[in-house]
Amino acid sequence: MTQLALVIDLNVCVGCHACVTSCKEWNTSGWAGPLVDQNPYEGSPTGTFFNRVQTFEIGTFPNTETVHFPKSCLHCEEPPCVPVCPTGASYKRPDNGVVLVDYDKCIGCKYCSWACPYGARELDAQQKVMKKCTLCIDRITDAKLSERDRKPSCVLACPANARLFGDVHDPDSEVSIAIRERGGYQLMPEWGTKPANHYLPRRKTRMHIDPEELTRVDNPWRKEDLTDYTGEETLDDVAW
């Protein structure tokens, strides 16, 4: 059977959100839309995303790294959303692995969100159903489009090509074989969900900070020599 995914390389992703915003636009306007926004520009501003980039600070300065954790629905190949769901309005299409929700059958329940390990579920605040990344299943299908084209709109407009989208099952496609050499690993499988997208380790990197360089050799305090005061006039003691 095959299993379309999202294979998501995290040593490249730069965290500019391209992926989140094309995901807004395609997806608000598409066969899973429309994705609301309350008080965008206000200080809480709430609305519906199938994509969000998590972003995370590690390590003790100064050995510190920044991490940009592009996060959506996982298409798990053993959903739990699915058999919790009261009306079926989960499912997953037999013909190419992707989850989707039926809003004509979704009653807003919740029972799905909370299932979900990963949190992937939200709920739309108007229309009152539950909405989640559908991998563009309205763009990956149209035959009208070119092979190209035939893509998640995340993976098209990422600008650092973070973003590989395939056959996970296929062991000759692109998504597979960039696992299979480069370590690629599912989200918390522990779960048992067999989540089907998938990460690409960020590779480890090596990186020479002379003590030195940490302090700044214009720092006025250092040109006065004020480390060591011993009472003489320093430029704070020039009346003006």
Second form
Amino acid sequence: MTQLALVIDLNVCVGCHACVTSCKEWNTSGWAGPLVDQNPYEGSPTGTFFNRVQTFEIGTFPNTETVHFPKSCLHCEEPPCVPVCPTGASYKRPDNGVVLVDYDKCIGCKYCSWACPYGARELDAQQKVMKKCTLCIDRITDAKLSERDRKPSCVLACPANARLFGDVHDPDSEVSIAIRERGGYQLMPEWGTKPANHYLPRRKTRMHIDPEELTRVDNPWRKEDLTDYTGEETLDDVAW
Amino acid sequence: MHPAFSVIFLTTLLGAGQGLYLAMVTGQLYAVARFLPAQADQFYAVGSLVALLLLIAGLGASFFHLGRPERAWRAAAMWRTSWLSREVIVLPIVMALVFAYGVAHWFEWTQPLFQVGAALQVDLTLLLGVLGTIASLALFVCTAMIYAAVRFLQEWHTPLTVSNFLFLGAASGFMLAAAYSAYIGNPLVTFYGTWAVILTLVGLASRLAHLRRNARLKHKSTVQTAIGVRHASVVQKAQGATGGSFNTREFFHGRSQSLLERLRTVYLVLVFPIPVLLIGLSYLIGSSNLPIIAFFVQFAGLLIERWSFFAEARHPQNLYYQSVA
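Let's see the other form, the form predicted in complex with its partner chain, since the form predicted alone is already up.
Expanding to the full complex; the earlier chain stays at the top.
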């Protein structure tokens, strides 16, 4: 059985929010839209997003590391949001494992958002129905698109190539290999929701910093230039 | 969690309505067993009508929680898996049975249908009363399980949530029955008042156990498991948006910890000792006003209790919104 998912490489993500904006752009005008913003130019802007990048600082100064952390629906294999839905609007597609919301059935009771430990679902303030990442279901299932384009919008937009997309149940897929070989992990594994999306951890890097590099010194070029000056004409004395 | 007034009124009004209905049936059963003087059928009919009005008010409040109330009829579809769906099915059944019970009493359809044993004559009202009692208890379980079944909200994920809803709802209903009896001046004030006090005390034990459990609760998720980084110090620097979002509004109560603690003291006083003292005092001085005051004080306390119940639950998604938490 196919289980489509994203694998996000935290070692590469630079927090540019390109995935956020391309997700918003594609989905607000497509099958899942609109994803409306309220008060966009005022003091308290708010709106619906499928994907947000959050930034965490790990460690204490000066030994800190910044982790940019994109988070969207993880398309759990045991999605807790599905059984609690009273109308059956929240469902998991049997053919590719994508968790979706049927906007025509949703009554906006918010129960599925309570039942999702990741906070991946957001109630659209205008349409009053629950929305969430669809894994760009309208792109990835569109046979008219070329193979290259049949990927979620965020994956195509990522300039650092931090996002991989594929079938995590296929052991030979790019995503399965990445999870296997680069230590891919799931979020909040303690709940048994088995998220299909995985994250690739940041890798340890060691950098040698010479203490001299940390203090400001005179321009080394000038230092080297301190030759014995004997009064002959130099380049500096030339009048142009 | 953000306490929504719709859900606060939904759960408290349904609880009082079901409790009042249970009180009416209990009173009738006691009269059948000849422990109490039999009441005019009108007494049960009017009592059921008040219970029905409370249930309707609760149902009305629930619609304010929905983004798309016009589609509420769809909510009965997933009764196999969703407690919310089950509540949507059981609530109209309870309302129908309460209505039928009231109507049967109003028109005095009390001719015995058949006899059990030597003395127990079963009439329509008794049958409806038993069925309604079962449905009411089922409704208490369904309403409470909506919250108790969400395993990520560990403050709610306990059988004590169910016992709180049951006992506090029943207590407020019996308190209302005592107030009703005092208002029309019939001798059942003591009977209902005593049951109301017993249920209030059981409710107190249940709620205190709940508070004690939650005070010692160890949350399963940490910011480390939430983003998958094993380091003791993880501090959020940006939440991915300049303003708020659904996540920052729905999962936070936005009040200070000290207000939360003060409100806990307020409801513990309003729900438990004051109504019990008022009922006790009404026995001593024979006042008909005190049970009525006792009900309103307790109900006001229950509104705060329900607010606290929602506010004190900490959702794991809050780990991704540390600056709001």
